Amino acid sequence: MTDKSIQENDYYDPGENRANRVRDLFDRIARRYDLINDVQSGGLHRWWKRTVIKEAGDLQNKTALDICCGTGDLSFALAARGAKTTGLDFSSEMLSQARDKILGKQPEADTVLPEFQQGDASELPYKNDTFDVVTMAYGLRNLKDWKLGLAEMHRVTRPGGRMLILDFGKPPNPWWRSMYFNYLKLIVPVMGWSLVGDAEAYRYILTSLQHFPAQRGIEAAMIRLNCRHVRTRLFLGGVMSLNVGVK
């Protein structure tokens, strides 16, 4: 299977309604989002997110923004490392799940829990050069204009600050890519149906990935934004990827 054989999906709209359909999707799956992440990745998403935090460097007394924060995994991890952290997402249901986690937290005396805010990743409500670290996990692929989202991410990062983007990748090996895409096409929707009651919500992953340039496209765009020390890390042969750059 190649990128040309794109699987269309009820939640994927390439036009003006893209944001609304994606919001509908995440509002729909919010309560089971963490569970199905564990199931479909075999728990590996936790390791990938820990790698993001390691790549963020020293976070003590720094400011961090976690765009498309979802239920807040990265936001909480950034805050636990000492960063004053804001998590931003446009899905009210995902933010509700993130805020519910705060109720179960017992922070140490020197730890400040993240703040969560509803907002648009394509039009961030922050001034230029605001944050030392800006992260985005599984979000850029879902934006109507991913290049605009990346530009906004770059805009609010301070000079010398780090930008880190974790997302589904496109394995460079054709055989492995075919195996992986078939897993997303055939197996992941079954998980979505059994755990969320909505196969289309998880069939969307493959459709959105096929419409997205993935790790190498992000890498090239970061270079065009004049980011320094641009690197791309591949996990499981490119099944997942982490793009890193310094403004």
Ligand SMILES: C[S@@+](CC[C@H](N)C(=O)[O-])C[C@H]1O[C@@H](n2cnc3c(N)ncnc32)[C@H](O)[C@@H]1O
Contents of the next structure:
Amino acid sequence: MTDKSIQENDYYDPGENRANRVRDLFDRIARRYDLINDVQSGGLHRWWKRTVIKEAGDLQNKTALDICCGTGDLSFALAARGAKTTGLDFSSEMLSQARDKILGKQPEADTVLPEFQQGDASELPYKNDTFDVVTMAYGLRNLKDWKLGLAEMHRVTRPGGRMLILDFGKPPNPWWRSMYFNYLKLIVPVMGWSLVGDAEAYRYILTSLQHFPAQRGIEAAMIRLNCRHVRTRLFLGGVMSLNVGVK
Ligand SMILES: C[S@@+](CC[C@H](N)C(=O)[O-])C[C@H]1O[C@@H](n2cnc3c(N)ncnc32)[C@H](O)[C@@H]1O
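Give me the form predicted together with the named molecule now, not the form predicted alone.
Whole complex next, starting from this chain.
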């Protein structure tokens, strides 16, 4: 990368240590993760996640995998729509937040809850062609090799199954992109500092996004994987994006 505007960051290690630094970051912020998500997006992440679930189609009696599930927002929503759902993440602290939410739920006869497993998105512990629906929200950008992560996602999706990737996008309009990148550079780290005492952890969002091809790169890679019906939805002019495809 030669772009001088790319921000250096303690949690962004371009080498072998990438995954360890990312895991440290999420272990560190896990307890306040949900709160800061609401604050930095003004609650909008809930709407974007609802759109993922709508785009997943009919989930009754389907199997679903939520990769990089974190504290489990999408996993719980997939399960609530009737899918037998597994949430996978490599951060024990994020998974512990997700599992605590299960303990907090009233057991009812018809409640379907997800299962959570610890594992690596770059080496999924599942056989080929296993799941009807596979989601990844705000995960792909964090992987050492995002193309490998996408290929793994594709491998475990059954033929005809749906893949959905939600992440920070790159607005096509240069003025809007610059405004948005300044928000990530100047405002979001202040929120990170005030809510989790770690500005660097939230400055990481911009650095990781600058190193990531975002929606257009994901779309091209899905086409190379021979996905069908590949579509990209942009939210707020590309601030967030959702890539959808069928294996
Ligand atoms: C920004 S959070 C997203 C959590 C959740 N999907 C959401 O939308 O709120 C990213 C998650 O990806 C997980 N993660 C990052 N790299 C991973 C990897 N290689 N394998 C498994 N999980 C990973 C982190 O631990 C973290 O929980």
